[in-house]
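Let's start with one chain on its own, the form predicted on its own, as structure tokens.
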Amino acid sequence: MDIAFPAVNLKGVLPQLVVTSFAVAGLLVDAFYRSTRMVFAISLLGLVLALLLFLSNWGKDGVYEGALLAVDNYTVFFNILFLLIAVATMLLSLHYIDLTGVDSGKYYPLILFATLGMMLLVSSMDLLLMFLSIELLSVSMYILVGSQRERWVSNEAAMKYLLMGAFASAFLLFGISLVFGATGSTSFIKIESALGGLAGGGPFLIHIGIAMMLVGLGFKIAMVPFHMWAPDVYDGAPTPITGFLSTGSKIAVFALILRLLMNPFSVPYSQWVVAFWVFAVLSMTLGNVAALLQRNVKRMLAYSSIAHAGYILIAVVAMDGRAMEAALLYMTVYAIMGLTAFGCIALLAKGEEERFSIEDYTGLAYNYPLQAVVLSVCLLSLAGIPLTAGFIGKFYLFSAAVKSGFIGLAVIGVLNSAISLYYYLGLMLRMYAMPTVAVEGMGHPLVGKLAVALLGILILVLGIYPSPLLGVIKEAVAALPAI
């Protein structure tokens, strides 16, 4: 008797399979050869191959594996961004892990597994696959945060992140179960179909489910009031992983939220606009005000990342075509700025000692001119100064809010940007002040210097000529359902 097997199209998931295969290969090499450099080379090769495969998928929309995964320009755009973030993180980590006692054998494969979680998350078309993707991403990040096993601060950060992440996952899973109970499906397409003809945004159970899911997802993006973990975790994690966590992980969940609010929750979303408005204002304001009080640079940037989550939430409130384009632009720009900032901090490590205190940056430009210049450009961009990528990103966000009628929200965003000038420019000016104590300089690997220099140049290029990136973003947004 002939058995008919369903046809499976693996082309759309081939990049994910490549990342998985090379991550496993890296673990095997570490187990049998104990060669960190070989593990690094294998992991980097896997990311590059996956990147090339995704570039070949541009413009080829489709849904694969029984509507579990979407392969369209929106997902391809973010997957390329995640892979580039992972590559940059690995390059910035190459010298750092040798100095600071990181468990290097599992470090690079775990970056690949976390990247795989981001890739699957943004491609998910089913709530269960979404949950599994978030857990793959989260578990990988828990281990990476605690990979400096000799530092109690790193162990404490990993434990806090794990325990609070477990609570967030429980809320998320409970919300998924309520949505399933109300619609009878976990498929995005079927949920949207079930809610399409309902008045008032759907049954009350759906709104309870969305609220529960929002707790879990809000934790992942460090949105107020679910932000409590961020300063301690950012401070305790290895510095390149802090950059990876604040950019890749946050952007992946934001990309998912944007898809959820258009499909399958486009109908009930109208009842949540006010809530997202409040979350945006609280995140921007608390993040910037708390950053003013910090004397630790990593904690200052942690609160800054909370504020930037609030800026991105402005686009979630506006939720039209222009706002979507502004969101994708700002997430891309923020990824570059976050990697640059934490990359510069990582390059300043001296042995197992790292420069986290603001006082350590006094007169830094006299011994580390490249890092000081690049970090200055990054800080100006984070503050939204013209001729930088950060200014372009904020301009598009605030103008999208104004065009959608949320003028007050745009004004609050501008005022918060003004507040952030104090601590961004304060750190920058400190780097060029005459040091009261001689700051010892030391050489750094060429790879790390080139990585931060290219990121700094990219910030300036996008601030002057963002048109090519905007064209790609328009194509990515066009792949989504009409808003």
Given for the second form:
Amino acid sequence: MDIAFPAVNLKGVLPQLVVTSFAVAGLLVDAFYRSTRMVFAISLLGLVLALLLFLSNWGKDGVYEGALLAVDNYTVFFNILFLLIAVATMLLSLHYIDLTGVDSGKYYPLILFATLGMMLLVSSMDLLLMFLSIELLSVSMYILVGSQRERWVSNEAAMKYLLMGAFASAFLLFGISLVFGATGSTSFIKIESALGGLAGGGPFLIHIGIAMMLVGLGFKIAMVPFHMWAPDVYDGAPTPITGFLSTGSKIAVFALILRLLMNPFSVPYSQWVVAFWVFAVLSMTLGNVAALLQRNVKRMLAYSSIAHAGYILIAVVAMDGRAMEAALLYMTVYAIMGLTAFGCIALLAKGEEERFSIEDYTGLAYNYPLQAVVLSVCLLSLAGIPLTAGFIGKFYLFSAAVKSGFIGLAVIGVLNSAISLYYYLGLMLRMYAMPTVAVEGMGHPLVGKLAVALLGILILVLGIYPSPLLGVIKEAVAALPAI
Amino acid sequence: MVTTSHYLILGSALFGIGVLGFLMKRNVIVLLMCVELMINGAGVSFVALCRQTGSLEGQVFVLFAMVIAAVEIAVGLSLILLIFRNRATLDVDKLEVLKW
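Beyond the form predicted on its own, can we have the form predicted in complex with its partner chain?
Full assembly next; the chain just shown is listed first.
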């Protein structure tokens, strides 16, 4: 059998190569010099360089047919988003990990590797690259979650995450093998053409394959009923990593699901709409109701992030051009909100001790005015109050659902937003209540404060003036094949 | 005559045994072994379907899947070591500080 060596276009993958080499360089510097600051600088430099390279790629279309990965506006948009998420995570980690005993020499390069996994995941045009990048992302995340080696909860969270993640990956792998068997290829383009000619949504085998892939991917986005790991892992992980996990890795897998349903699985998808409808409703409702009952702030936000995955699933159900735009907008907005919320919590830590319990937040606003204001803006935005980015995101999402005829889904979404208002506002009011015990203030580093302040301002700016972002998103969605 | 279906049944059986074991066993190391069984069940079905469809992609996939399985086990074992050092237990039911 002849195996033709593919033409390599290094320019397309240059940003990914930059991230890889800077991550490796960071590990080497850590091995030889053990200088945390240097590792931080190298990792940050790698991310910024890749960001600049991607910005220069914007607008140049080109799907590499027959190749493993695509470079188009859709992937460039998400890649830029992931790099920004990674930069924000690093800035928020800077002080936190020094306080909490994390081996920081490996921490920053691992963030880069996880980012690389996300970047390759959205770009992949082949099930092989998809599987490998999901694993690169997951394995880096397992280690990051467990990076507070002396803290039992961090160990426990990492172990649970690894067990559930590996279990889910095995499902994904088996699903891929069945899809491969039904279509004879792992390339998205070839799968699509093999499925295109089939009537009735394709053979039975492909549906079992898709179901098993859905279990695997559903675990990664923590949609109900595959969400059990999420609250434990989000709770036990170092707080900046919780933010990274709940935004970056979730958005990466969502972006992949959207591409999968748009591209190779558009034919069989018609029979899956009902399933996604059920997942969306379950995720929204269970996430919000469980969040209501929490007394631990990190767990509350973990359940709320399950609910937000449910909101994004609304767009997956509707699945037309407008819904795609709404999904991209909501993911961007959610990334900002998630990072801000967990970033604020990281910056409210008092030395090694974090404030987990909701009672600890009483009257915090008097000692930490900046964090309290930013967290309040973020909570309002998560609840979807007008003039915040969260409102714009939800507005587009629900109106896309209504216009596609899923009115029931939009109504359930709105009702869920109303439920969520209760616990978001509850936490916010608590911060401004009179403190019952004296809260000791603690100085926090300027970098982290600046980062959350910037994110908070971004929430407000996007809430008032979203049109530039919407324009960019329109161009990103236009790069995908029309539905 | 051994056909592709037989291999698929073998692969599914391995996968199923892995799933059952994962849900029923309590020892962390046994859980990792069950995941390994699931991945290898997928591998068997990959190779069988590969022979049927006559494309090489599936076999390449199996090689990568084996590497991935090894990576997961390596990280898993180091976490097990950490947990054993802190609590001297391998029982998943003892991972109970974080709950609901």
